[in-house]
Structures are given as C-alpha cells and as structure tokens.
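Only one chain is shown below, in structure tokens, and it's the form predicted on its own.
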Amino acid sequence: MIGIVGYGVYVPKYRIKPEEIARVWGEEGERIRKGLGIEEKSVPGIDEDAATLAVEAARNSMAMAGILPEKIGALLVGSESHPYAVKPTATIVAEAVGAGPNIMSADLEFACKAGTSGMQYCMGLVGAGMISYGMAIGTDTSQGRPGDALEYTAGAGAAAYIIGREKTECIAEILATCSYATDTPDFWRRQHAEFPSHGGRFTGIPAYFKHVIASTQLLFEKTNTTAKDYDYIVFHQPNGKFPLEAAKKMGIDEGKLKLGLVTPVIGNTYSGASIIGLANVLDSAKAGEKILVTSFGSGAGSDSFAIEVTDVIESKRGKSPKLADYLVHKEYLDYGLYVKHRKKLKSL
C-alpha cells in the first residue's frame, strides 16, 4: 500500500471581503466581484510567508502521523510564492520541523499543482523503497495586481501530506494517480515581475476546463471507474464557480464537490487549493469512502488521484487541527490594512 500517513493544514486568521475590495475599485470592481463566487479570502499576517505557512502545516501533519521527524526521507515544497528566488524553502521547513540533514529536499513550481506534483514524487520514492516517508507541501501567499480579478480571489494557506507504505499507518490509500499537461500559457509571471498576468477568458475553456476534465477522464479510464464510484470529488478551485462548472460539463452531481469546495471562504490558495479541499474532506470522511482529487496548474496541467479512506483514520483524528478550526477565529481587514499586509505600498 502507498497512502497518506498524516496531513495538516494552515490558514492565516486574517480575512477580507470582496465587497471591501470592490468598494475601492468602483463599478468595475463590483462587476468582477459578482462573477467569482467568493465570500471572503484569507490574507497572510505581516510576518507570514509561504515558508512559515508550510512549517505550520508540516507540524500539523507530523502530529497526525505520529512519526519522528528524522524518519522523513524527502521534503518537497510546491509554491509560486517562494520567499526567495534562489534559496530553497524546503530546507527552511525541514530544519524548522527537525527533519535532520539526511533528507532529499527540493522546491517545486507548476503554478497551482506543485503540491500534488510533490505527492506524486513522494509516491514514487516510497514505492521504489528509497525512503520510508515523504512529505509534500503546497503553500502560497498568492499575489494579485491591485484592481485585477486575482485580487478578489488570491488567498493564503498551506497543506502538507506525509506519504508512506505501512498499511497500519495509512489513513487513506492512494489507489491510482495520473496527469495531463500541455503548453497552454494561460497565466504567467515573468522574471522580476511583481504580479502575475493572465489570459482572461482564455484561462477557462482551453486551460482549466480542458485539463481538469481530461485528467479526470484519464483517471476514470485507468481505474475503470466513473464519478458514481466516488463519494467525494475535489477539483482545483481558482474561484467558487469553475469547479461546479467542470462538474456540470462532466455530468457529475455537484453535491459530491460540496465538502471539498473551500475557496469561497478562504480564497484561492494556489498550490494549496485542491489539497486543502482534500483535507476538509478527510476531516469528515469515513472508512471505505472514496475520493477523487484533480488539481490544476496554469501553463498548464492537472494531476488526478483516486483515494480510499481506511479505518486507521479514526485513531488519528483529533491529533492535529482541522480546517474548520482555522475558519472560526477570524480578523477582518479593510483595504488599507490589506494593502499593508500584502506589502503593496512600494514606498515603504
């Protein structure tokens, strides 16, 4: 068996309402806000970045897994907001959690699917017998140009997953995984550019929907399953509407997406988005239930996973915070404080 031994999430306590952002940008801002399906989004603290978020999620995952940090043989951090252009985030996290120097570590980047890519790499290393446990993290304090549609959705959060192979330790078995990728430049940030650019409507049909649907269908073919075989489905969620539209295009019951769709209340956490959604499902799922997860990263590609929950999950619940615990205590910011938190005042 190759599966999930433990997982952990972290979401900052700060929030901003899209209405507050739209208030600043007027009629055009209100028009953008209405089309995104976002109630509020998370905002990092002034002293938080992708590395600190990753550390919190990693510690939570180890608390659930119940393993010594030095047993982690690989630590991979996926993000598109690494604090350093040249200096790994992974070594910062490994040192902070006490993983020790005998570890494979690397930063990954593939827009919003870098976290799920890390999970696949850890599966390969564990399956090959090179390591006993691997940790994959998706973490982002995502950026959005002032007034752009991304400013209404770009949130902050992280999720960490420990992959292992001991049946008595795995809370969920990863039954299969596959990927689908093409050179589709729907979203990018060039070197030295502070904010990303995107192709507007081009981001939808030829990018998000094409890759999410194709990867999901590939998984169905690989596993000889259909959507009806899964109790929960988690799609990458750049906003609150795209995942539901993808489900509709595939004839999937939207109810299967409800528990994993968390972007409306925390924003798009980019590399953490689909796997934070998965964490929310695992927080409630029962043994024997099956979960389908499909991530999406601009540029563009998707990873899909077929996961089955085991009875081990009940013995590990309560050892680390649930996503719901981070949704209770919130502090709302006005646009001025939001700009300060996101360091958009360039004269400072």
Given for the second form:
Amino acid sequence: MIGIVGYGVYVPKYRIKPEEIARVWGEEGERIRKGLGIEEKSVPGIDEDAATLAVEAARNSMAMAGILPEKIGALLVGSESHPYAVKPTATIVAEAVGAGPNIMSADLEFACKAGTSGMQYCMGLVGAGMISYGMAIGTDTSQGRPGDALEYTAGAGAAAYIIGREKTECIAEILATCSYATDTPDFWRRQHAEFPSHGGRFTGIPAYFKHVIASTQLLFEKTNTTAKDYDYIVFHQPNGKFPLEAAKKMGIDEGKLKLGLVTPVIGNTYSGASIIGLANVLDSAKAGEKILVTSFGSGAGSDSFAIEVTDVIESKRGKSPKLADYLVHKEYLDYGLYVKHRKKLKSL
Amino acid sequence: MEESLAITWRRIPERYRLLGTRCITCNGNYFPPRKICPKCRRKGKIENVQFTGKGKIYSFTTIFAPPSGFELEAPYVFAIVELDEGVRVTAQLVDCREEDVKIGSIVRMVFRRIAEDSDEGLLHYGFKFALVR
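Switch from the form predicted on its own, shown above, to the form predicted together with the partner chain and output its structure.
In what comes next, the whole complex appears, and the chain from above leads the way.
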C-alpha cells in the first residue's frame, strides 16, 4: 500500500477582502467578489515567506504522522515563490523539522501544481523501496501585480503530506495517480521579474479546463471509475468559480466539490491550493470514503489522484491543527498595510 | 553589520528548532547550547536536547523603536519565554498586540524570517513564539 501517513496545513493570520483592493483601483468590489467567487484572501505576515509556511505545515504533518524526523528519506518542496532563486527551500525545512542529513531533498516548481508533483515523486520513491517515508510540500506566498486581476486572488498557504507504505500507519491509501501536461503559455514569470504575467482569458479553456478535465478523465479510465464512485472531488482552485465550472462541464455534481473548495476564504494558495483543499476534506472524512484530487499548474499540467480514507484516520485526527483552526483567528488588513506586508512599495 | 556565514551556519540547529543542551550529571538544561556545565564544571557531561518549543510568558514589552532591520514589524511584542524545560529565552511574539498578552500566557515556537542581510544577501530564519489560543 502507498498512502498518506500524515498531513498538515498552515495559513497565515492576515486577510484582505476584494472590496478593499477594488476600492484602491476604482473597480466594482461586489462584482469582482461575485465574479471570482472570493470572499477574502490570506496575506502572509511581514516575517513570513514560502519557507516559513512550509515549516509550519511540515511540523503539523509530523505531529499527525508520529514518526521520527530522521525516518524521512526525501523532502520535496514545491513552490513558485521560493525565497531564494538559488539555494534550496527543502534543506531549510529539513533542518527545521530535524530531518536529515541522510535525506534526498530538492525544490520543485510547476506553477500551482508543484506540491502534487512532489507527492507523486514520493510515491515512486516509497513504492520502489528506496525510502520509508517521503514528505511533499506545496507552499506559496503568491504574487500578483498591483491592480492586476491576480491581486484579488493570490493568497498564502502551505500543505505538507508524508507518504509511506505501512498499512497500519496510512490515514488514506493512494489508489492511483496520473498526469497530463502540454506546453501551454497561459501564465509565466521570467527570471528577475517580480510579478507573473498571464494570458487573461487564455488561462481558461486551453489551459485550466483542458488539463484538469483531461487528467481527471485519464484517472477515470485508469481506475475504471466515474465521478459517482467518489464522495469528494477537489480540483485546483485559482478562484472560486473555475472548479465548479470544470465540474459542470464534466457533468459532476457540484456538491462533491464544496468541502474541498477553500479558495473563497483563503485565496489561491498556488502550490498549496489543491492539497489544502484535500486537507479540508480529510479533516472530516470517514473511513472508506473516496476522494478524487486534480491539481493544475500553468505552463501547463495536471496531476490526478484517487484516494481512499482508512480507519487509521480516527486515531490520528486531532494531533495537529485542522484547516478550520486557521480560519478562526484572522485579522483584516487595509490596502496600505497589505502593501507593507507584501513589500510592494519599492522604497520598502 | 552582517553576521559571518560561519556563525549563522553554526547556529542553525538552535535557531531553527531550539536545539539546546543538557548536563546529564545535574539535569540542567541550557539555551543557547553550552559546551561545559557551569555548575558541574569538569564533572558535567553535556549532550544535545531537543526542546519542545512549548512555554509561557515570563515577561514582555512592546518595541516601538526597533533595531535596524525590524522597522517594518514595529510595534511588536518582545518577550522572555520560560520553556517547559525550565530555560528562559528572549524572542519576538508574532501575530499579536500587547493587549493580547499576559504574564503566564501559553506560547509555542513558530518558524519565521528573522532578518535579511541585503537585497542579494543571506536570509536568516529562526524561532519566534505565538500565543496558543
């Protein structure tokens, strides 16, 4: 069996509402809130970055897994906001959780899907018997150019998953995974550029919908299942609308997406987005329930997973904070403080 | 002034995860780590100990005039935290205001960016504390 031994999430305390951003740029806040399906988005603290978010999520996953840090054989950190252009985030996280030095570690980048890529690589390493446990993290303090549509959604958060193979330890079994990727120029950030550029409407049909739907259908074929076989479905969530539209296009009951759709309250956490959504499902899922997850990373590609919850989850639940715990204590920022937090003023 | 790379590197385990030391002769815990037990001297035997990062507020203040590098964070709460292992450490308290904090408040270690040398310099990470609510 290959499965999830423990998982952890982290979302910073600060929030900003789309109406506040719209106020500054002369846009209609309510129209944007409804159009994007975003109530508010998370903002990192001044002393937080993708590495610090990753460490908090990693520590939470360790608390749930209940394994010694030195047992972790691989640590992969997926992000598009790694603090250094050259110097791994993974070694910072490994040192902070007490893992290593006998550890495979690397940083990954594939827009919003580098976290699920790391999960697949850990599955391969664990399945091949090269390691006992692998930790995959998706973490981002995502960037949005001031005034750009992305500024309303680009949030901050992280999720960490420990992959193992002992049946008695796995809170969920990963039954299957597959991927779909093409060279699609929907969203990019050049080296030294502070903010990403994107293709506007081009990010929709040829990018998000094409890859999410193709990868999900590939998983259905590979596992000989249909949407009806899954209790919950989690799609990558760049906003609150795209996942529901993808479900509609596939004839999937939108109700199956509700629990895993968290972007409306924390924003798009990029590499963390689909796996924070998965964590919210796992926070309350019961043994035997099946979950389908499809991530999406611009550039572009999707990874899909078929997951079945085991009864081990009951004994491990409560050992680390749930996503809901990070949604209770929050502090709203006005645009001025938001600019300070994100260091968007050049003079800062 | 920038800290030397060697000092930063040497202090990573203590700064990232509160790795301290204990004298197995007298059971005394120390942070920052010590090489010699000040009580037992040559009879002491020091070993590394991983502190849990849990503790309570021993005392605190608010910094309005911060040192260089911390200007964006001011005003911020700065505290002496008594760890469950009995050791006291000084650190920033994050995501709170002075009115949220009381002597005896339960706190836990969090991982944050402490400083950055320059636009092209090293980033320094380490422990701070957050209130357990």
